[in-house]
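Take a look at this single chain, the form predicted alone, given in structure tokens.
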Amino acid sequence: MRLSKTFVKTLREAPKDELAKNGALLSRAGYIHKEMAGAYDYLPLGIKVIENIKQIIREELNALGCEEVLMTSLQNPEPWEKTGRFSDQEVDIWFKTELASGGTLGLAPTHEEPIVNMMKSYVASYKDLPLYVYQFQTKFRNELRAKSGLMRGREFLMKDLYSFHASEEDLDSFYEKVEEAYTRIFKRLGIGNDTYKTFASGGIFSKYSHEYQTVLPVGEDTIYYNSDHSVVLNKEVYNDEVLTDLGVKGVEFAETTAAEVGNIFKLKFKYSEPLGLKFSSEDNESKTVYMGCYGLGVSRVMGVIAEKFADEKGLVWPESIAPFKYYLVGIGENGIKEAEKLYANRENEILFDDRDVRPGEKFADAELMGIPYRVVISDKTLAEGSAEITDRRTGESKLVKLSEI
């Protein structure tokens, strides 16, 4: 990408009603463009990050033998109102459309209902289980507050996968399998040392289950932790039994705010009963089919990433999901001319800042933009046969010789 090509610009103020860190910056550094409260647009940077997002995803997902769908938004009434869920009594969060022909439809906060009565066609007897569906798309809940950027949205890009078992062991088995590659792909994203497996509610579905929190200042969510982490629960749950339930009466918990990045779910037959998702065991009966659903908010996690690691000069991307690893700038016309040389050799790799303005306001917008390194090529680096590298995290800098870039 040339800077001088696109029509993205960086502002100097954000939006006047963005008051969430994360979508100030992404929305001056050029990621996102804010259409209104909980609803924005993703501009080609933006695009690059999210994909850099699913793709960590997605490669580890495809590794437990997981297959990857696409689901519509719009949604057919009648297997929610089985499950009871199309009540706004029950889920008050949803966006409904009146048909011109009659009748109405929703646009999908989550997909358990639909995606349990599409397998209703694929799934007869045990020899189809167990199987794992996921896929990335875009939901819409109508929160009351959608003040937080990306981190609370009306409109937002989530990952969820659901799978279907013969068997609770079997559940049980791929739950855990679940539970070690999102600790993968947090640490690929470059926030695990910060994300931890939460104990929260499991709600009517079973006891417990787990959520991923990441340690943010800002995050909506109350978390207690223990010394080593080992365990850490919501707030919603800190209480005597649970302690006591998990072992762990009496050790002294230290408490912080987090925000919510994924969620696991053992469903058992919450949904495969009321909608009729059954198989035919080896023994030629007909059984239930266990079900699990695993979600991760994608466009939530920038938002957390972008909030988590920025300082005073801008945005700070974890190397695995920027947009691009290089910020080039060339300085003079020896400059110019071997910074286009380097370009040609690295386009996918390089933000090239060929734009007709001063130096200052490039690097400016280097750090607004938060690209891991910044490629200085001028005569004075030149003289010594190198460029300036500059690593955005840490501001430190050396000199590299051109030959060996």
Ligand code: ATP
Contents of the next structure:
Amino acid sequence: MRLSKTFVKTLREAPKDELAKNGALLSRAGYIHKEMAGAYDYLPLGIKVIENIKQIIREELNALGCEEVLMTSLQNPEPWEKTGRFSDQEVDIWFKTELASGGTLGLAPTHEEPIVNMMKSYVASYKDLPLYVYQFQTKFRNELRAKSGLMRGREFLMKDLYSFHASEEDLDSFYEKVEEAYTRIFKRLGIGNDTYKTFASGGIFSKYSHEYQTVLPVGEDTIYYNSDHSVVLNKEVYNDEVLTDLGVKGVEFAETTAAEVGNIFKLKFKYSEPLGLKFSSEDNESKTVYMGCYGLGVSRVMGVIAEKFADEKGLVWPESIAPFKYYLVGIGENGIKEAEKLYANRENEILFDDRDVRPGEKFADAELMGIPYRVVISDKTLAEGSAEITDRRTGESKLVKLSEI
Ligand code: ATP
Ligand code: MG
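Please move on to the form predicted together with adenosine-5'-triphosphate (ATP), as the form predicted alone is already shown.
Once more the chain from above appears, this time first in line as the rest of the complex follows.
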């Protein structure tokens, strides 16, 4: 991509009402545009980051045999009334609207009800199970406070996976596979070292659910961890009863703030029962389908990573999700000529700063945008037959022969 050809400009100032570091930096660096609290537009660079995050998740889920769908945001109240979740008393973050032709619609805050309803058309027998279905979908939640940039949107992007099983054992074993996939996903996203599988409350059908919490000073959650991080709990379950149950009573726990990037849940019959999702077993008995659900906040992850790795100069993307691997700058007539040659056929890897501005401005933008490697070609580097490559994270520079790039 050529910077001279995009409408996006970096900004000196973040939007006045933007309180979160991730929102401010992503706005200034030209990844997003703020419409209002909790609602953002994704610009070309921002879409690339989102797509890179999605692709990592997609690869890991497809490897488990999951199938991708895309469901509508518009919600017919009917299935939600069967589970009691259309009521504003039960779920207080609904956006609802009246239809011109009469009746009410909701904008989906999550998709358990519609997917269970949908699956009634496709699941009849034990032979149809198990099934694992996921989507990357825009959710709407009328959050009271949306002051955390991308980390808490009123409209946000979630990956939601739902699994359907004929037995509890099958649900249990798939749940473990998803745990392993989530570990791989967070590692590939560059937050594996600071993201912990955390015990959370399980509701009526299972003892615990699990959250994936990324340690972050401005995280909205509080978690508790033992010395080797083998047991991590959220606030809801950090009590004597649970500590005893987990065999860690008396062990020392430390407290930290964190952001919930994912949440996995054994639902069992929570939705399949009220909505009547059944299958006929091998002995021809009618049985209720076992379910699990597995969320991951795609846009929140982008905000968390922006927030977590940023330094005083701007964003610092992990290579795996950076919009481009290289930020290319040519200085002087010869430098620019060589930069053009290097850029040819590498439009997907290189963000080419071919704007008619001072090198200093280009360097500042390279840092603000957080592109992993800055490549500079000038008379000075050409004298060595080289380009200078600077690592955004460490700030270290080295000369690399042009023929070896
Ligand atoms: P929170 O406690 O932070 O409100 P939640 O428990 O409501 O999260 P889920 O309903 O489990 O979240 O949604 C699955 C995932 O979607 C979460 O783990 C989180 O990563 C993401 N998510 C939830 N709410 C938002 C939001 N308002 N903006 C961005 N991402 C969100
Ligand atoms: Mg919530």
